[in-house]
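One chain comes next, on its own, written out as structure tokens in the form predicted alone.
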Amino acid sequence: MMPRALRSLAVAAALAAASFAANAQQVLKIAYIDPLSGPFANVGEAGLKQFQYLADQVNQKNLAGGVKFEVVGFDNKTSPQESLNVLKKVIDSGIRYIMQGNGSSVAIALSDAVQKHNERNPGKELVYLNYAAVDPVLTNEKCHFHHFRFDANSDMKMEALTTFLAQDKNIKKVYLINQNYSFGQAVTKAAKADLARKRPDIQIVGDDLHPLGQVKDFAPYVAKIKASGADTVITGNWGTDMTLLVKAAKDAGLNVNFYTYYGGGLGSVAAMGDSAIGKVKQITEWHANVPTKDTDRMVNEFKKKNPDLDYYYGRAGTLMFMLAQAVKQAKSTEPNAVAKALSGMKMETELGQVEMRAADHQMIQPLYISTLQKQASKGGPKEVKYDADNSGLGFATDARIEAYVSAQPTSCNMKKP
């Protein structure tokens, strides 16, 4: 006969191998709670159908130690007020995971809303999987447990950029123009400050903050930038924002470069045109011209399954990828256990070792410049394999930034459970 203690111990493992079977046939909802109507609703619907893929691809994998994915899509209109309430229905659904990225005024709401339902709800907690919302408070000041962020924060990115831009000498004036909230004003900030660090020469001969997606021609902002004469425009512009003024300027026959953040997002070579050949940079974690094998075929495979979108958001497999080998190493899909497995958590990825830096819960990653010039198959430069929105136009590396130079310190004094 078993001995008491060791037939204790064997029922202990049972109930501890039948939790984990149990748990291996769940799935893990995640709300996507992102604009899928109003100006911005072709960002993100082309993200939901982006992160919908990459769940299928941890599902057909078996990522997640048997635990199947679901991205389940809420609208939200970009409006914080209108997240705050689908972040209610998401609750009541017993969903316990969100993700978002589009606009930092919406990211602060919902943060905000999550840490303050986590302290009062001990044991239901949620986890805040923020893919592209880059005002740096959030891993600063506004910083806590539950929120992890997968993109750099516009400071990183603006310390990558100028990194770069301070190379070239032919540089003398730069006219800044960005969005007029939370997001925006901190490109304007960081602009100033490592501009006057770095080429303390460039003078700064324009300063637009616009209204968020309301602006519907850009032309008296594009004058205003050619009567400056500057030689330089830095923007943070996203969405229809980005689009319409490029091309604006296009129309103008505005002849400066541009040094954005998402010149390559959804809508906005197809835009530009070849007046933007040479002239359009970026800064990114990746582009589809970075040469990978594994990114280079779920590139190819989400063309395949959408014709009319890119493959645009490398983060996103960062993203899912290190969620379920969070979910696997944790043997559950209970918040703070994944949360616990996801501070801290390194990962080697194509582009080399990635981090999700314990102090602040901010991706530490190697980030990219890039230009726009022609697709190779058009008589570009060989390596520019892929085009952006079926334009016959593609982005080049420039650089590669490593991870230690853009890196920032952290204000954030989080508590953990």
The other form holds:
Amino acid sequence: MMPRALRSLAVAAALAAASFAANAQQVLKIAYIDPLSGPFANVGEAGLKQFQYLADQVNQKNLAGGVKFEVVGFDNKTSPQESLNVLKKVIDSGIRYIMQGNGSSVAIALSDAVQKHNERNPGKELVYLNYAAVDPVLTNEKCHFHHFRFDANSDMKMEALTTFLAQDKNIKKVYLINQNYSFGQAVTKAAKADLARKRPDIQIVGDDLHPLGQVKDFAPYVAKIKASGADTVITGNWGTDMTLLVKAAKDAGLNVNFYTYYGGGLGSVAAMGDSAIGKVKQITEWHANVPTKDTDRMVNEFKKKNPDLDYYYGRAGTLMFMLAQAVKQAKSTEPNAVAKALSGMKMETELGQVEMRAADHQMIQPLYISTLQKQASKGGPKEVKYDADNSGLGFATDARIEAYVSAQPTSCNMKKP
Amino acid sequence: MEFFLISMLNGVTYGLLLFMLSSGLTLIFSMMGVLNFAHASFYMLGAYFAYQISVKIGFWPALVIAPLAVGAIGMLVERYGLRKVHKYGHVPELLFTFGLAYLIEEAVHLIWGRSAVDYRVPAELSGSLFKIYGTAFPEYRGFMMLVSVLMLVSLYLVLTRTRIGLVIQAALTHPDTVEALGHNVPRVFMLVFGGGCALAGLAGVIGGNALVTEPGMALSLGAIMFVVVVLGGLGSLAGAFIASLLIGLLQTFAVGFDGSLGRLFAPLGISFPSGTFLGELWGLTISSAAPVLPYVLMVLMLIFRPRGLLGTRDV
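Please show me the structure of the same protein in the form predicted in complex with the partner chain, now that we have looked at it in the form predicted alone.
Full assembly next; the chain just shown is listed first.
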């Protein structure tokens, strides 16, 4: 009798110790599913570094109530098919939070898979934190409770962009060039609709869709833009598609305004060089020269650690800090509890209040339009403190677009658990 | 007219870059019968070497040193890798080069990281050569054309007018006789393979800064290279030249046309809105299909003339 009682006592003690240990340093793992090889590897790699840096910030300041964050990279090669395979691996390894941003085609596939998984496996839900895939359908027709988007969607960005563009009476002819997939098509559609509403006198002289990441020589497109007589180009291109487009425009001496979504993306500014000064504008939720304190510190610290990269995603900070707050509030890392806390959450950031709208899980936040200028230390305007890509060129704010301007109605009708 | 001339120039430069890329591939194939899957990787190595050298010493030394270094690596690969698997036939050779491509890509990741490197066009070539209807033609594109044409001419001269060229050609058809005459045939093959790789390296030096130098560059150009070689005829240098120009021009001009299949029927009053049967296909403009046109061309070529434009044997 004695030995058995002793044994069970020992087991109970061991179990208690184990669960105590698990509580003491609970780790919330987030799978970062983005391209770490192929044509967009540079973008994916830079994002991973930034999220890992932010996880360290959360851990150092103990923002998540004793829970440690860890970001693990998974390579999806920018392919929807590959992403689904990766998702299986992630589920098998017990990770319950995923994060993705590059490519709305990938995001739609992943979001569908997450929704199906959650319906079929109650109690084992996954949460999908989307930091950059901006196709509007993700928070409209295809919305669901476990998907959260921290970037403004492409309709919101276009709304803000065209509000600003419409004030410039010199703009007469606009050329649209975009990547041929869900996101690029959404940009084209929104641009046409918004311009027709706000400035019916503006003529759309060209509308090109080219394959994603396939075009090596943009010179023919530039020749076409030139021939069309456009004075302004609107593009949602990102990665090498953005870099090569502006490179070709620069080589051919094309003198037009570029209204871009990702003109400040990794490598683009360095490739554009001085010829882009005053010409290339971008619409973002933040850029390094928006005056802030804590974000400023992080920009500097990140640069010290990764001299080749820039702290590029302002929303990455919002995402990680909001997630930390949700975990703290829920007192749990259980996905459903955290998702409930995230839904409708409001947070004060250095740029003002942001809200994860409960109706569709779309982040509502102020946006900035900025133009490429010389860095202050190189003789540019004083506000351009930081450059991009170590190029000596950085962005200067043209306008801040308040959150209510860009907010769009949603057709989302999500089921809440 | 303006658009035509500019597109013509753009098409020819792109075509010549493609030729630089595929000439080494077709040279190696015609001489040794080895279809080198790692060829685009040697192109990438050339670009990265050139970047490293141009940061340290400058672009002009890089133009010479980088291709030589890539050629040397190519010779080592032939001597200690390909020659060993050669006796087992063509399939093991193919698999060997296939694996090599992965190895080189991983090596590049390890040494230079996964992001693009800042490999720039040298300052003395970054101006514009001339203006045509207000569009600048960059000096660097002119330089690319020049190097490419020089390469074609010197390749032709070496193969037909020099002693080593004659030995190479003879070794191709009568290796035993050439060996009996006292020539070292394996060494000739090693030189050919190294030479082909050096050509890819040179294309990397030139193309790396005109496009983007990043670890994905081999993969993204690898496919189009094979299209050129298949279209021109396996092993035919002149065929590769014609095919490169053809693809360059085709892609460039296709971008300029906004017409679609559906629009052909417009005068008849028939339209194909995107909801109808195959509506998306009818509405697809030629310009948005431009980058896939070379592959369509390749498939058609394989169906109707499998030996390619100037090829002598079937694929």
